[in-house]
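Here you get one chain, nothing else, as structure tokens; it is the form predicted on its own.
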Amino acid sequence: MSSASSTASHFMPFAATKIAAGVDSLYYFLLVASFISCVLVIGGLIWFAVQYRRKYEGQKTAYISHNTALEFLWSFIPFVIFMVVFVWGWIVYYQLRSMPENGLEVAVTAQKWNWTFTYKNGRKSQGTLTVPIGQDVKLIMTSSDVLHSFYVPAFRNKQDVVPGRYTALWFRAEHEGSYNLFCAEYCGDQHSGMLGKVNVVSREKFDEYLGTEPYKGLTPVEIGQKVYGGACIACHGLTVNDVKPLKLGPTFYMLFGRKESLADGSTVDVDEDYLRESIVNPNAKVVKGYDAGVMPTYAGQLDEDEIMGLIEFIKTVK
């Protein structure tokens, strides 16, 4: 998280938008209304409760006349107050849903159990959304798979994430740091696993990153490992011990070079054409003890350059 969202409280998380702030007014505005009906409901219970309790045997009940104007006012109150919240929350509601005109479009893919970005001039990343502070944000976003919702608490924003449709949601960034980014629909074993991080940055960082290729200077394990960290880390560790019922994948350690058994009882050599054809067509051979269906293809979701260097990575993992 950044250095402002540092001096968030422990109640809330740090507000990174103008619409966040509003929405913890709002929040606070019914909290506080709340804890105040609270005190004066139940502590005039407990008042009428000691004051005209019975005291001897026979006592009678204490007359207490009609009193028309005090029936109204706590009849009149509490409507004026659900008219404000209602209104308030209509007035915050229309600014999350209004789209704004000329934001920056990014398209937004989510599968099992990972992000996926893609910017206009056609540069993608994996788990991490990069964009510039203070300018309206609109994500395009669809599902290739089940239903996700992207979710960001500094925001205060969530949207369902459909497969077969697209849903958008906008945001603009007031605050510069690095910002979760949560799954907030269940979608699977490992949907708790199932993060990402939106980093806010200057204008002149966002220009700097848009600007230049994604990988640049990087070598291809290096790359590789990037993509894993976006797309992998879910279902497949890197230890011995990341197996069932931890993850749903096999796991990278030792993976490259030996001889895997299969679901169909035959068996497969471990080499980069077997693990290309795991990660663009993973059901065409499945691992023994592991479910077909469960992992995602990436064809189209990651490019040649990805594919190699998570090869080239997956060699290392040792």
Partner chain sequence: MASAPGVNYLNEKSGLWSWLTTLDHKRIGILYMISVMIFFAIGGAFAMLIRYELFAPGSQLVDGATYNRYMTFHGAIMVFMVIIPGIPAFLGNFIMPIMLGAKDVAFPRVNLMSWYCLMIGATVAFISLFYNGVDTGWTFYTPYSITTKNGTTWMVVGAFIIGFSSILTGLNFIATVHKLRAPGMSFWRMPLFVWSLYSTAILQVLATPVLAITLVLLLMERLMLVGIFDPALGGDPVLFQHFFWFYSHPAVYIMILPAMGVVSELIATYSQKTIFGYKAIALSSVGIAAVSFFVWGHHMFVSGQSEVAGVVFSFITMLVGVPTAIKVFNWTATLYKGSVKFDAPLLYALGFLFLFTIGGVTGIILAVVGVDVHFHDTYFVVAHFHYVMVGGTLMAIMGGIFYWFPKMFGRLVHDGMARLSFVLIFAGFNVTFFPQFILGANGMPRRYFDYIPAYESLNKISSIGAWTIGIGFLVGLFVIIHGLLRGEKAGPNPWNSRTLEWQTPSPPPHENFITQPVVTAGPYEYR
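Starting from the form predicted on its own shown above, please give the structure in the form predicted in complex with the partner chain.
Left out here are the partners and the other molecules; the chain alone remains.
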């Protein structure tokens, strides 16, 4: 099984869980079976067409209306194959969806367009999920706006995140590394920018990550930079060119201290208070040229240290 998954990295991404390798085995079986049936059907098709090409006009053809035995056979054989792959797929699906009893539980909140992960000890992380190697991890997911989908190709696992209810997904990573996390259910303008990472680290590193204060020893600016990288980066850029249509929100470049024209025609001085308001109540003062209702509120998502850090970080973007 494992050899199959390592030789075929061209067809599938790296398999970071055992179940992923199981999915791959089934997929390769399906690929081989598909290839054989395609060769049989398409090969037969081409062979017959060429072999029996018209040699002269008015050529007589055989009158073969049907052949019950043959037709039964080529109905029954696909049926058997379909049932085999169905049952196999069922087993794999059962493994993918049987939730572990004593896993590490992480709450996942999706919103346009980022992921928030909350651990049981209250530690929060934006955009990056850090998990220990070799442990069952159960994600309990919900959305605060529209449908999203939590998709990590390396785990061969995916689950839509539905507002108003919880869905769950579990995995047990067997290889350290940093894996891509995609949003796979269409969710609007920055759907393709709703990316994240799943970092699989050693037990020790994870304990350190979880146990330490998230921002221990960091300056406010560094805290802000981290928050920016998880929460803001999809929509707000750092250079003078990062404006619409590239980014949905205004750039942070030279933002602090300037006079901003608002959609209602007034202007506002960009100071700490304005920035704070724009984070927790983004629709109160919308910058001219941008739309209200695009940015969700971060009240409750970010704590005061993080907001403060973010403001300090924005001050430094010049």
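Numbering follows the first chain given and starts at 1. Predicted, not measured: the structure shown is a model, and the values here were computed from it. Under this definition, the rigid core comprises the largest set of C-alpha atoms superposing within 1.5 Å between the forms.
**Student:** When you overlay the rigid core, is the Cα of S261 off by 2 Å or more between these two forms?
**Tutor:** Shift of 2 Å or more: no.
**Student:** Using a superposition on the rigid core, decide whether the Cα position of F48 changes by 2 angstroms or more between these two forms.
**Tutor:** F48: C-alpha displaced by 2 Å or more between these two forms.
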